[in-house]
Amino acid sequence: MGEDMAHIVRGGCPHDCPDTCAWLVTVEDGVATKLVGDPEHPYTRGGLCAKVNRYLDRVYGPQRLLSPLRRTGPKGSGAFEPVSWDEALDDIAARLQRIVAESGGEAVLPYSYMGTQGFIQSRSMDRRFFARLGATRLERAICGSTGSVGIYHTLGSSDALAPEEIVHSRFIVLWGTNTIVTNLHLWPLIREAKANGATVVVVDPVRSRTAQAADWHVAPLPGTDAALALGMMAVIVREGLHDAEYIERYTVGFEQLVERLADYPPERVAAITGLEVEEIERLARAYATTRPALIRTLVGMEHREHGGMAYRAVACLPALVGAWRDVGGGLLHMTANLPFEALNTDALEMPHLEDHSLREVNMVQLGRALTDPTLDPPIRALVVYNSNPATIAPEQNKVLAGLRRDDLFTVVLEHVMTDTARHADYVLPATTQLEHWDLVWSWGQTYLTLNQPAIAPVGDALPNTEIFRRLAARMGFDEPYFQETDEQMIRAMLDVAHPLLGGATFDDLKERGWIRFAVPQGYRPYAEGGFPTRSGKCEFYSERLAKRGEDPLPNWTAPREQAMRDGYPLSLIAAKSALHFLNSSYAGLEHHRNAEREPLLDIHPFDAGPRDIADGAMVRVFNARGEVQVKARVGERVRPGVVALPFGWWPAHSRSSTSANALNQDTLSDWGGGGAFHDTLVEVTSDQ
């Protein structure tokens, strides 16, 4: 078909979102003129969110970076000049070679996450390049790992159900997840369940959009989810509402659990969570006596010092009441294990190239790594792609101080001039999803999507893979694995005979655009036990944790941040509450920023009154780590003692040149390497 004729190209959204929508791009004369959701996709059903509906603005908008840029002014000033790819790559390679020669490969740090979620553009040539270089290794665990590990310690896996099974549920607990904003395509299935008689409960300290649409909103104090789960279990066992047969046959440690539950009577749990005893008991009874009962979790409650334990505690509930027996019953968490189990990811990432004796930096603690005077060797070069750490990393002031180091050589691959890119020595224009190949996996549904390039790269933009290929060549890396094309890498990932693929091939994906992993309809993974734990049972008591010297039973512990309570009495929730932003993506685009208007601090009248804070007044939100200046929104979206600030606003677009992460700590969670930034405490004062 000639380029002068309109044609449609299949692809999929690249964003760090559980929905992973399939889309169709109309191309005329080499220009993308329309982008819509694929109406044939069984899960996303043609719908796109408010962020992605205007994706062509990201591709063709005036903010798009179209050529390599070299810094000409002070770091952070945004002063750059265009240069050719040859100039940029020659200088970058020469400077990296000099740093490695003087300080070793560990003086170089890559920094990336899921700004692009697809396998090819996020974890292929880059992994090979930095392994070959001998760079400091990056632990990419800021989100998702903590909760998954917590569930693993109970169930043996964090995967369980397909999201479509929720239509069979009759009691749905959305625990720490704002479905309407962050998991939009699950909501029609929940509405279908509601139409068939289901009750929808939201457990969330904030009265989110989803909480407002639910039948029942339970608002515990932040970080008390484990205590609430234990309190529910105590009521269930006390009133004989547990499934004794299921427990006897398919669980271990019930007797020890009952002893632990004696520490969590509803009265104590009420004091911890701030809920009424009657509400805790009512929730426990309703959950235990309504079938099928489903708990939906994602990542909302994991970013805490004891976040993993919270998920472990919640994951005990379905086995306690035998919810796994029913279609539409149990725990619905992530589906991320499906693609990583089914596909040949080793052929892509080549983990055998990595030297595990080299040091590792957790991405949550980038600010520490860039400002630690004792680090040997110090980080002398930083290469950022698929991320915007100036906005998304906690301890923002440390991160910015590190990025402003004159002796730090920074390279950023980007679409637009982010806060991080403004601090770079070189900014390299990367292609958008319309301009490259990718294989897009999902952590929230059961489909795999092939993204085909719909248009030629705009300007001088290049795919991440090609940038690292060219840089490898400049560095003298001539290994054959740097010559593989994107299509060859996709084919290698699919060249397996795993039953989850159901025999699907590259050509099948190319024709249809997506395939469904072969998860059975009406799947009841643990209806008759078979948990993938060492015992083969749901582990209320974990022998593995006991051998590691950790608490083998679910428990609740107050975070160490509580020690700051006297000076900073308010708990801060900095969540993904913006419809038009995804983490920090889209916050740089004028339409999306205007749609959100400005960040607001939600504060309850009980807390606003004594501080003389009126609705709409400017306030200063602060702690020992930093401060943010925003307008207050006084109301009952939060409970007393809690304030909420939206995550994702760029410092450059904020009144105080800081955003929520200026307040958040970089302490790590108990398991999985995630961050404990939601344990943050602050004070708020009027700034009038």
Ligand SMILES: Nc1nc2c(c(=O)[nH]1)N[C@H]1C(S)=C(S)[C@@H](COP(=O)(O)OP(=O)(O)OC[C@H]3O[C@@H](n4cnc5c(=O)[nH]c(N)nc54)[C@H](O)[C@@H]3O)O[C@H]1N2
The other form holds:
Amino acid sequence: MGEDMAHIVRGGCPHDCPDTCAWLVTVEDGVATKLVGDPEHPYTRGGLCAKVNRYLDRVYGPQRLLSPLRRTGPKGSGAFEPVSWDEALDDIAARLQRIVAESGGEAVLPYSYMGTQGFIQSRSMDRRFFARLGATRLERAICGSTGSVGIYHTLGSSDALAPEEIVHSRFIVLWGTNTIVTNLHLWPLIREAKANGATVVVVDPVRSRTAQAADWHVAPLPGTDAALALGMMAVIVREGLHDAEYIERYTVGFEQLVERLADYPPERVAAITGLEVEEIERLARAYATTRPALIRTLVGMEHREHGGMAYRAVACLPALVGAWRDVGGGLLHMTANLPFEALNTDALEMPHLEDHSLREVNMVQLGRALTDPTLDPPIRALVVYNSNPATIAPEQNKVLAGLRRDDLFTVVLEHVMTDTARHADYVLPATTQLEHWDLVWSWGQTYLTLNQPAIAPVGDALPNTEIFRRLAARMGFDEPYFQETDEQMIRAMLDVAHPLLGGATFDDLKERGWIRFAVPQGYRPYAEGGFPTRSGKCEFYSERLAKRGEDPLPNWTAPREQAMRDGYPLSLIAAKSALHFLNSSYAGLEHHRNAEREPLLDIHPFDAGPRDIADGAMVRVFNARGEVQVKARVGERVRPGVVALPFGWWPAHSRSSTSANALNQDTLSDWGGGGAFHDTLVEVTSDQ
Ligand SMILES: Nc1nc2c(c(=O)[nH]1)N[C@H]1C(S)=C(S)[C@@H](COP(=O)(O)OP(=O)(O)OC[C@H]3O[C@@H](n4cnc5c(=O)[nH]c(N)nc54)[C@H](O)[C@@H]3O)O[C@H]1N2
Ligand SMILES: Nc1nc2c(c(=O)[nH]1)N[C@H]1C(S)=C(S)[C@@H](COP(=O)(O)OP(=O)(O)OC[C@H]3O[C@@H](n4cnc5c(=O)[nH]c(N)nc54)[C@H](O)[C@@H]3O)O[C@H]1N2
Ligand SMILES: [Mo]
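How about the form predicted in complex with this ligand, since we already have the form predicted alone?
Below is the entire complex, every chain and molecule, led by the chain shown above.
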């Protein structure tokens, strides 16, 4: 094939999203000219999304970082000069070595998340590098683990059905998930179920786009889901709508649960959740009597002090009504178990290199870690990649104060000049998905995708892996595991004979782009019990929790933040309502920002009226942690007592130089290490 002929390269979207679309890149004369969804991919069916339809703007747009940059002005000023890779990496290695020599490896903190979630560019050479260095360990639990642990305490696993099974459901509860915005490719399947007679219910304090499109929007007060689930269970048992046979054979602790349910009569649950008794009863009856009944969760309930418990309580419902008996019934959470079970991730991450006696910092609490004067040794060097903590981490003012420290040496690997990168001493240009190899897993569907490089790196960009390889060499780390190529690492991961791979090889992936894990169609994992708990049953009562001195039964507890209600009477939700952003990604692109217009504070007329806030008026949203200035949108998207801001806007693009996370708290959730940032109270005043 001649260089000048157009050819197509198979790949997959790298984003932290449940859909993981397979894509096809058209390349002409070494330039990517077109990028479309792979129409043959059975789950994503050729559609991309409002964000990734313009991925080529990410690759070739004027905002793209093209060479290593060294800071020349005060931190955050944005003054940088281009330098060569050799200059940058020599100096970075020398400075890291000096810090390690003076203060130990723990003075270095890596900070990364799933800016790209491909295995190779997100958890390979970097993991080896920081383990070899003996750096402070980062607990990467900002998303997903709190909910998963909550479900685990009930079911023994948070493994999911295949999302395709939703077409068989006739009662679908989207419980704290905004499918149309965050999980777009599931929506056509939900519509298919609807066409076959399914009722779609959304449980969300906010009238999200998905809630607007549903048959029934149940809007409890934020953080009250456990009470709602317990109230539904109380109604179901009172009216004899539970599946006594399923409960008897496949669950433990029903009697204790019934005792607990006495604490949750619908009247009390109505007071806690702010719902009418009648609506709680109607929801319970409809859920218990329509089959197949499916509850769909992602992370909406998670970012709360008692987020784990909310998932534990909701996960009790399917067993109570025997929903697991049906194809398309039960709980549909995440599919992350498939790739991690099937593939040799140890060969990639090399967890044996990690020294578990070294301290750990939770990524939710970066602001604290960077500003805590008692931390010994203090964090003296921060290396950020695949993440943008200046926008995505709570306590934004502390994060920014930390990044401004003159005695902090910061290196950021990025595509674009984020607020985090703007504060760095060195900014290193990373390749995009068109320019590197990767093996992309999904936490929302059952396919594994191979991403092949379509074009040469743009500018001087290098893959994350190569940057860590070169740094390792300069630090004198000469272990052979720093020599492996990206392709070799992919092959090593696949070099397993796991039944989930169904015999698929690297070459199969190369030819087709993706494979489906061998999950049976019409899968009913717990139709006849077989829960992977210690008891082998669904655990309404958990012996394990009892032994740890925790409440062995599902329960609801008010968050501590509520005790501070004095002065800050409104609950703030800052979730992923922006269709054109992926967390903070794409908020750096003008096109995507223009499509979102500007961040608006949703506030109910009952709350706006007494504050003299008119629709479109400028307001100050504030609490003891910070302040954000935005325009108000007065209406019924939120219920009284609740306000909402979109998450993802960068401080740099905000009137107050702060965005939603300036208001959010950084305490941790009950289980799993997630952050309770949605348990945040604020006051709003007019700023005209
Ligand atoms: N367009 C777009 N898509 C995305 C993302 C993005 O930023 N933009 N992010 C991706 C990522 S990283 C993830 S984890 C997924 C997340 O996918 P989702 O879990 O669907 O998204 P969230 O916006 O975190 O939360 C969903 C809903 O939970 C609601 N919620 C908040 N508190 C509560 C509560 O106490 N109870 C209940 N019942 N609901 C509550 C919020 O109002 C929100 O509408 O989306 C992914 N997809
Ligand atoms: N208030 C509030 N805060 C939240 C949430 C919320 O709902 N509300 N959601 C939370 C959740 S669920 C999540 S998952 C986190 C997300 O937190 P992050 O994973 O930090 O989110 P992103 O904004 O996607 O940041 C990823 C960065 O990685 C960069 N990047 C992408 N690909 C590459 C690459 O190949 N190499 C390098 N070096 N960089 C790359 C992107 O340009 C981007 O700047 O945020 C959390 N924070
Ligand atoms: Mo997430």
